[in-house]
Every structure is written in C-alpha cells, then in structure tokens.
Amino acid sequence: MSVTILVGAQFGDEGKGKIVDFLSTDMDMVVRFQGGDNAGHTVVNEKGVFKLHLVPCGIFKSGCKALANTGMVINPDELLKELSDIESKGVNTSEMYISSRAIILMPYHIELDSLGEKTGISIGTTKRGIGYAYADRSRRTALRFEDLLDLDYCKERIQKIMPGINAELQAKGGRTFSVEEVYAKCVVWAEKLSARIVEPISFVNKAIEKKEKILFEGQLGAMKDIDLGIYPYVTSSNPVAAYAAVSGGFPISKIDEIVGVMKAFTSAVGDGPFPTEMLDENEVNGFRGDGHKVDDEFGARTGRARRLGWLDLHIVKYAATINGFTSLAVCKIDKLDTYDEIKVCVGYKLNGKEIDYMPTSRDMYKVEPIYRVLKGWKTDTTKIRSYDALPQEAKDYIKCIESVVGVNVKYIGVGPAREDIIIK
C-alpha cells in the first residue's frame, strides 16, 4: 500500500476524522486535498479531543508529514488558530506543510458569503467564504500561498484585485476593504507561514517514488460534490477520490486503495433533499444524543443539530460507483444499539417505478425510499473489538450493506476514540 484515498460516502460527517486518525498511525504522509474550514473532522486519541478544520488528521503521528494541498481554500487566520490549539495540547506541528498552489481565503470572501446568504439564493452555507474563494480561483483573481513568498508581487495583485471586490461588496451593501488593510494581513501571514509553504507536485511525487505510505483525506462527502452531488445544495469543490490525483498532480494509476467512510445511518447539515430523513424528533433521539458526548449529532464546525435519517444505501452505492471504493468503513454502529427494528433504504421509486440511477435534486424530493426492515440487536457494542463477537443481527446489518453496495466492509466503528474500532 502506497497511496490510499479516504472519502465520505454520504453527505459528510461520516466519521472520516476517526478513520484517518486510525489509519495515519501507519502512514508517512497525510494530505487534505480539497475544501476549507467549513467542516470538521473530529479526532479522539490519547492526546485529547480535537475538531480539525484545516490541519490533516495525520498531524498526531510523530514523523508523519501533514500537507494542506492544492485544491484547498485556506483561511490563514483559522489555520494559525488551529495550529495554536493543537500545539497547546503538546502536539508537534513542525511537519505541517502548505501547498504553494492552495488558495488564500480572504476576509472579504467571508463578508461576501454572509451577504450572499442574505441577498441571494440561500443553501445553508456556513458563511465562511468557501464558495467565494473558489469563485475567485475560477475568475483567476484569487491569491495563492506562493504569493506570500514575494510580497512586492503580492501587493501588486491586491491593488489589481480590490477595485472589483469592493464594487461587488458595495453593490451588496457590505463593507469594503482597503489595499493597505489586506496587504497588512498578508505580511503577517507571510511572517508566520512562509516556512511551511512547499512546491506540492514534487513534494507528493517524490514521496510516491520513494514508496512512502500516503493517505489522502477528503472533506464532506459524495453527495456534496459540486458536479456529482445534490446541486445546488453542495460544496464548491470535489470531495471524490479522483480529485486527490487531479489536485495532487499525480497519476491515478498510483492509487492503491480507496476507502469509503459511511455512518450506520444518514445525516446532513444544510438545505437539500434527504429521502430517508426522520421528521419526528422522538424517533431520532437514539441517533442524536444531547450534545454532551463528542460523537453526538451536532456539526463539528457549526454546532448545528444535524438532520438525521435511516441508512440510505442507494446513496452509498452511488458513492461507490463514482469513487471506486475498494473497502468501506462503517462508523457509529453503536448508535443503533437501542433499536428494536432498523430500517434500511435499499433503493428508490420515482413516479411509482424503481430506478437504478441517482435522480436530480428536484426529483430526490419526490422519490419513495424502498425500505428493508432488519431486526435490531439490543446489545451494547461499544466494548466489542472483534467481528465474530458482534451480535448476529449486527452482522446481518453489515452483510446487508455489503450486498446492496457491492463493496466489503473492512472497518466498523463502535465509538468515537481511535481504539473503538473493529477490523473485519
């Protein structure tokens, strides 16, 4: 195993942080390949509880390089805060690196995002500027981290960019930013982050050539992919496995394994269709928790209560199709311990006919989930560490997933901590 990619198989919040943290103990490098600080990976290990938004989860292994790679939009203020928080708990961050090609998320991107949610089409964004930073990348008006290495050039870029940015801000009723204000931020960022900036293509490819074990971690999940997800209720990047190679600048032939991470049920944050959503709060109590536990169903970034529903295998099978999973990690199976019966969506009907494809977002509001009802196991699984020791009903649940999705389950999460895992 040289190159492994780990991505979400649902709407995000599947438990990727836990699985990355577990797998990173055997890695030489962990790479985040898309997204920004609009979502979080929760990690629970011997060093404490961490909610990582920009720093790759491999930061906790001594000697493991952590790279925030091309394809990401990075708010330097948030990155510095996150690094400080991690360091305060005794974690060495000296091997945390940043791609010179990563986009700098600026204060005006956050202002534009907030204004856009108020004045445009609201999709329930986190208002952290992610979409506007990606928009500027496409408009070729964004700054990249490489610009911090030449501050004279950086200032020239800012002088050219700001008239258009301020015109848009004024048109939407927002505050404007002076060239001096933005440049001053860049000077501070350059001072604090320049030593971490690397040329990413050679950085990654040299590691691949040396047969180093590299894990690429994605943010969010397949259904939030801007091209393949529930558009327009999506993120602004591609959280699918192929994008790790696209943004990383290495051939897809180098990929050895693709791990799809899923929850034993379904959750979502933000607007958009959700065919298996439970609308009765009493029904979801077994999933949600009261917010006092680290793995209760509240957003790691937003703190918002997640929308919850029964497991939707039509979505997971779609995610397997577009990603090419070689294995699955099923997290939070312990959250099903108290249910007498467990419903699993194994397909969709649209206009009374069963379909074998992922419908449009509009049609997803109309689909009828086809449910299979399985018997619950009514047993505490949190202390179980072998597949053979699981109740037969829990094994039947895993077999149902494998049968419908067509991919073998390799990892089963039975709690939030690194060691709360079964390897099948």
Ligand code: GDP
The other form holds:
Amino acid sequence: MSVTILVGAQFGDEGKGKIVDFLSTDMDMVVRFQGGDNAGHTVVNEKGVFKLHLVPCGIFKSGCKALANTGMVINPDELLKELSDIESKGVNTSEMYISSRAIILMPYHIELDSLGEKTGISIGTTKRGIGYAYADRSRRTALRFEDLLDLDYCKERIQKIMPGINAELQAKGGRTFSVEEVYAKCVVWAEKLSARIVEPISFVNKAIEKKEKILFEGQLGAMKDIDLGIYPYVTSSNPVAAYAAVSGGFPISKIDEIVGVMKAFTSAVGDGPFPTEMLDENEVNGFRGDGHKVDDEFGARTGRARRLGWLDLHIVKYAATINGFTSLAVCKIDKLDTYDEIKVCVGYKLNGKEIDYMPTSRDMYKVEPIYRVLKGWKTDTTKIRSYDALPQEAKDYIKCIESVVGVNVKYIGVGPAREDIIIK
Ligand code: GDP
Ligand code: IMO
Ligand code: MG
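Switching forms now, from the form predicted on its own to the form predicted in complex with the ligand, please provide the structure.
Full complex below, order starting with the chain above.
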C-alpha cells in the first residue's frame, strides 16, 4: 500500500513513535502533518533511546525521507537542537526536509503560551507556544519557512507584525521582542535550514505518483482534536487522518490505510474530562512506575506524571468513527500482565441512559462508564512474538477491543523497543 496514515486513538501518548519506527523500516518517506514540539514520541531501537518532538520517527531508516510538512508549527531552535542530538547518536539526517508552507513558531509564541497559562484560562498546555503559533497562522500574522528564503521580505513582515505582538505581550505583563532580535534569529535559521526547505505539494504528490511507500505520522490523539475533541482542553490542530491530506495537498482518495494507535489502558496529560480515570494513587501506580524506565507513565515532552485509567473503548470507537481506521495497533498490553481482573469501559451512561455518541466536554464529566470485567492473564507477555502464543485471556482482551470498536487489531505492543511487537 502506498499511503498509510497513523494517528492516536485516545488522548495522545498511545505509542505512535514506537509503531512509526517499526513501520518505517518498510517506508520510502515518513511525514509529520500537524502539531509542533508539544509532541514527545518515544523510539527505542538499535541506535538508542529517543524522544522525538519535531523530527518524524522514520528518520532512523536509511534512505527514508523525513518531511516536517505543512500543518506543523515548527520552532527552528528546537528542530536544530533535535537534529544535532540525533546526529550525535550516529543518525543520518541528510534526508530530513521542511515544508516551505510550515509555520515558524517564534520565541514570543512560547512567552504568550506561558502567560496564557498563568493569567488566562489555563488548560495545562505543554507551554511550547503551539496555540499562539496557530492563532497567528489564522490571523495571517505568522511567518512561514518560505519567508526564510527571502530575508528582505522576511524583515518587512517582522516589522509589520511585531507592534501587534508586543502590544499583546505588554498588556499581559510579558517581555517584548525587538524587530532586530527576531530578524537576527531568522538570519541564523535561514543559514542553517534553507537547504532543507522544499515545495511540499509536488514533493508529496510526485512520491505518491511514483508509488513510493509513504507513512503520515500524527501527533497527539483524537480526543485532543480542536474540533472533534474535548474542547477547550484540546490542542490547536487536527490530529485526525483526513488532516494529513488537507495539509499535505493530496486527494483523500489516495489514502490506502489508516492505523489507529491505542494504549491497552488510557492516559492523558493536561486538564479535561477523563471518565475512566483512576483517582486512587495506589491503583494508578501499577501503570505509572517511578519514572526510571523509558515506558513509565511520565510525559515524553514535559515530564508531567500522566493521568491514568482503565481502557475506554467508547473513546476508541469514536476515534475509529471520525478517522476510519483500517487497523489498530494496541501498545502496552504487557503492562496488564499482573492483574487478576481488568476493567474495560464499553460505553457511557448519561443521566442514567446509555448513549451512542460522544457527549460535550461538560457532559463527559457526568457520564458513568459501563464496565466489562475481563479475566487477567497473569503471564509475562514481553518475550512473546506470535499471536498464537499469547495466553487465551490476552486474546480475549484483544477480541473485546475488536468487537466493541469494529476494527481489526494488527499490531500488539509487548515492550518499548522496536522488536517488542506481535503482528496478528
Ligand atoms: P507517542 O506520543 O504516541 O509516540 O507515545 P509516547 O512515546 O509519548 O508514550 C508511549 C510510551 O509507551 C513510551 O514510554 C514508550 O516507550 C512506551 N511504549 C510504547 N509501546 C509500548 C509497549 O508495547 N509496551 C511497553 N511496555 N511500552 C510501550
Ligand atoms: P504526543 O504527540 C499528550 C496536550 C497538553 C494539553 C493540550 C494542549 O506525544 O501524543 P498544547 O501544548 O498542544 O497547546 O496543549 O494537549 N498535549 C499532549 N498530550 N501527548 C502529546 O503529544 C501532547 N501534545 C499536547 O497536555 O492538555
Ligand atoms: Mg507522546
């Protein structure tokens, strides 16, 4: 299949990085299509342990192009840091490209995000400036990477933009930025990144025409989509499959596969409703760990302890509806290895009645999860590599997911590393 899109089916941090790294061994190109360095995608492979924020997780496969595409908001300083970090671990980044239409996330976006979280309506953002960079895109006061290719024009734009930005910063009690300071950054970014900037529409469409294998990598998950998620506790972009085509400038008819990545339980960072959340710290600790292991439940971007709960299939089913998953990847079933019983939410009741839709955020605080209790398998699954070898109870868990969501499970994660995977 030529075009595959991979997205998160819950609240983010489902294990997308691990699955993209695994699938990219068969890809010609991997493309990130939304978000910015709010992402933290963990990859564990023969090159080491990585937490990628902007660079697509296909960067490790030699000969595989990696494109940070239109739809993203990219902090060039963070990108340069990340490129130099992975290069220092022996990873070749010569095939990493940036869309000329991608938005430049500026230092003042970060300042505004921090001020917004302190003085505005806090929703627990990653404070990486994401919402403010997208806001500038919408009000047409952002710079794009193409502007770095014409520095005179770039300076003109900065001169026009900065008075408005500085007025907002001043009103909120933040520090202001001079035109010279912002322009000086652009000169450095132009020098270091210009060679990677490409015209993205032909770049992607030519690859599709040549039947290259392309994997589009989403950031975050369905429930944090700005339109379809738990507004206002959401990000500022659309982490759903169709957006890869919208921002990529190719027809949706070219999409062959849509992989939904989910965790075998649920996690979330930031505020907002979470119907199956475990509020008892002792219960939570079974999933979380103490932060020493790569797969402990602490944010790969912010280090915040993740909120945790039982698997919520009402959410995964909703994600399947809005994305059109052709298959599911279920990560971290090994984290359920020790439980006698495992609870799975298979639906919601609102005001005493079962509902068949995703309620508003306010109603989501009120829903009562309908739980099915499954028997645990009490077996170490981390060394298992074939579906047949899984204990029957683990197969029943997978079958329960398939029957409620209505999508086949194709990949099952049994550990953080690339090879810790079962293909069903
Ligand atoms: P992403 O944002 O979707 O790429 O996910 P993150 O990297 O933020 O979080 C997923 C976490 O689960 C990371 O710590 C991964 O190392 C870990 N992980 C992914 N798949 C598996 C799995 O199958 N088993 C275990 N034990 N850990 C996994
Ligand atoms: P990956 O790609 C989990 C959450 C933040 C906050 C909300 C808005 O690793 O799955 P933002 O900084 O985007 O304005 O914050 O979204 N959030 C994530 N949660 N994983 C992520 O990325 C996230 N990126 C943003 O915690 O609730
Ligand atoms: Mg993550």
